[in-house]
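Next comes just one chain, in C-alpha cells: the form predicted on its own.
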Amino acid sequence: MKTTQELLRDSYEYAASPFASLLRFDDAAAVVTGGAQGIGRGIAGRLAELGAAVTLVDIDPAVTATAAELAGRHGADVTARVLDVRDSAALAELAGTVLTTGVRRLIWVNAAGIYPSHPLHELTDAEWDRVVGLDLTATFYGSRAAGLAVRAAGLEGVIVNISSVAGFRVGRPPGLAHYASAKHGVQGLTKALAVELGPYGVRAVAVAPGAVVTEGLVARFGDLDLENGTDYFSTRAQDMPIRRPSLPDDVARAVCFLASRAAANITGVILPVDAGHLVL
C-alpha cells in the first residue's frame, strides 16, 4: 500500500499529463465480442481510432470483413476470431494469446447478445437457456477469461459488460423475463467482479443502452424514418428527454471513457446509455 505523500505525488503525476493522452489505448490490446455489427463493432472502431490492438470475436464469419473494413479505415491493428462466446475454453485461450509483448493492459468488452421477445406462456426452457446463455454465462465465461490471463500477467485490465436499461427495469411490452433477468444478471456480475478482481488491478463497469438502432433491431422493427417519425426508434425517441434515436457510437463513446485511464477511479458502476429513459 502506498503512503499519503506518495499517493499525492502520484496525483500530481497524473494531473500533470493532458487529458487527451487519458484517453489513449496504444498500450492496450482490446477484445470485443458481438463485433461483427452493431454495438460491438462501433465499440471496436473507437478503440482501433485510439490506439487500441483490437480483436473482433463473433460467431458470425462476417467478423472477418469487418475487422478488414476497420483496419483500413483507422490504420489500425485489427484482426478477427470466429468463434462461439459460449466457449469457455476458446476465451480462455484468446485472452491469453491477446497478451502479446508490449501490451500493458487488457480492455475486455462483452457486447455479444441477443434481444428476442416471448410471452411467458410461449418461453420454453430452450429459449430460456439460449438467450441467459448468451448473454450472461457468455459475459461471464468472458470476464473470468479476462480477469484471469490480467491477474496471471500482472496487467492492468478493464472489463466491460454491455447490460441494458432492461437490467434497471422491465418495462414494456412484456415478454423479456428471460432478457431482463440475464441482464440483471450483467449488472450483479459487473458489481461482483469489480469487488473481487479489484485488488489485482481490475476494474470493472458496465454499459446500460435503451433501444439502439442496430441491424439486429432494425431487422425486427423495420427501417428508420427521421423524417416522418413513424418508425419504431422515430416513435420512442419522442418519448425520451434526449429526442432522437440512440446509435452504436453513443455506447461506443462511453465504453471508452469508462475503458480509459481517464476513468482509473470508476469500478462496480452500471451507466445508463438511454437518451434519459431511466429518469421518465
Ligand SMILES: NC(=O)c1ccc[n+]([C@@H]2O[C@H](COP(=O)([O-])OP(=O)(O)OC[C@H]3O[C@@H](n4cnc5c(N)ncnc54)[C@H](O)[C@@H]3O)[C@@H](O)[C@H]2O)c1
Second form
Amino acid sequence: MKTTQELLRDSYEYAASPFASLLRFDDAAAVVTGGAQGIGRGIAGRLAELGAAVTLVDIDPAVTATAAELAGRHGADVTARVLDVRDSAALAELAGTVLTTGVRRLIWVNAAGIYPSHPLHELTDAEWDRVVGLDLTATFYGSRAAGLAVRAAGLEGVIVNISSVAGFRVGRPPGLAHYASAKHGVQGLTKALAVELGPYGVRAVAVAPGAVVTEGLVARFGDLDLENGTDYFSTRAQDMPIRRPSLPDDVARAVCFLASRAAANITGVILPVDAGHLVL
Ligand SMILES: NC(=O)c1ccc[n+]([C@@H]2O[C@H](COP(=O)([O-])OP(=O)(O)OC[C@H]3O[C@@H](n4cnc5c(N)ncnc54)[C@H](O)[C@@H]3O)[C@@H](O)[C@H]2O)c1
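Output the structure of the form predicted together with this ligand; the preceding block shows the form predicted on its own.
Below: every chain and molecule of the assembly, starting with the one above.
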C-alpha cells in the first residue's frame, strides 16, 4: 500500500498529463453490440476516432458495411461480427479473441436492444421473454463475457450498458412493463457488476438515454419534422428542459467520457443523457 504522500504525488503527476490524453483509447479494444445502426453505431464511431480497435457486433449483416464505413472515415481498425447477442457462448469466445497482444484494456458496450410496446392484456409470455431476453439477459451475457475475460487476462476493463430513462421511471403511454423491467434490471446489473468486478480493475457504468433519433425509433414513430414540430420527437421534446431530442452522438460522447481514464474513479453510476427529461 502506498503512503498518503506517495498517492498525492502520483495524483499531481497524473494531473500534469494533458486531459485530452486521458480521453484516448489507443491501447484499447472495444466491442460494441448493436453496432450496425443507431446508438451503437454512434458510440463505435467515436471510440474508433479516439483510437480504439473496435469490433461491431450485430445480428444484422448490414454491420459489415457500417464497420467498413467507420474504418474508412477514421482510418481506424473497425471490424464486424454478425452475431446474436443472445448467444452467450459466442460472446464469451469473442471477448477472448479481441484481447490480442498490445491490448491493455477492454471497453465493452452493450447497446443491442429492442423497445416494443404492449399493453398488459397483449403482453404474452413469449413477448415478455423476447424483450427481457434481449434487453436484460443478453446484457448480462455480454457483461459476464467481458468481465471474466479481462479478469483472467489481468487487464483494465470498462463495461458500459445502455439503459433508458425507462430504467428510472416508466412514463407514458402505458405498455412498457417488459421494457421498463428489463431496463430497471440493467441498472441493478450495472451496480452489481461494479461491486463484483471493481477489485479486479473493471468498472461498470450505464447511460440512460431519453428519446434518441435513431433508425429504430424513426421506424416506429416516423421522421423528425423540425419545421412543423408535430412529430413524435418534437412532442417528446416538450418534456425536456433542453428542447431537443438526443442524437446518437450525444450518447456516444457521454459513453466515451465514462469509458475513458478521465473517469477512472467512477463506477456503478447510471448517467441520464435525456436533455434533462428526468428532472421534470
Ligand atoms: N432510441 C432511443 O430513443 C433509446 C432511448 C433509450 C434507450 N435506448 C436503448 O438504446 C439501445 C439501442 O437503441 P437504438 O434506438 O439505437 O436501436 P436501433 O434499433 O436503431 O439499433 C439497435 C441495433 O441492435 C441490433 N440488434 C437487435 N437485436 C439483436 C440481437 N439479438 N443481436 C445483435 N444485435 C441485435 C439491431 O440489428 C440494430 O442494429 C437499446 O438498448 C435501446 O433500448 C434507445
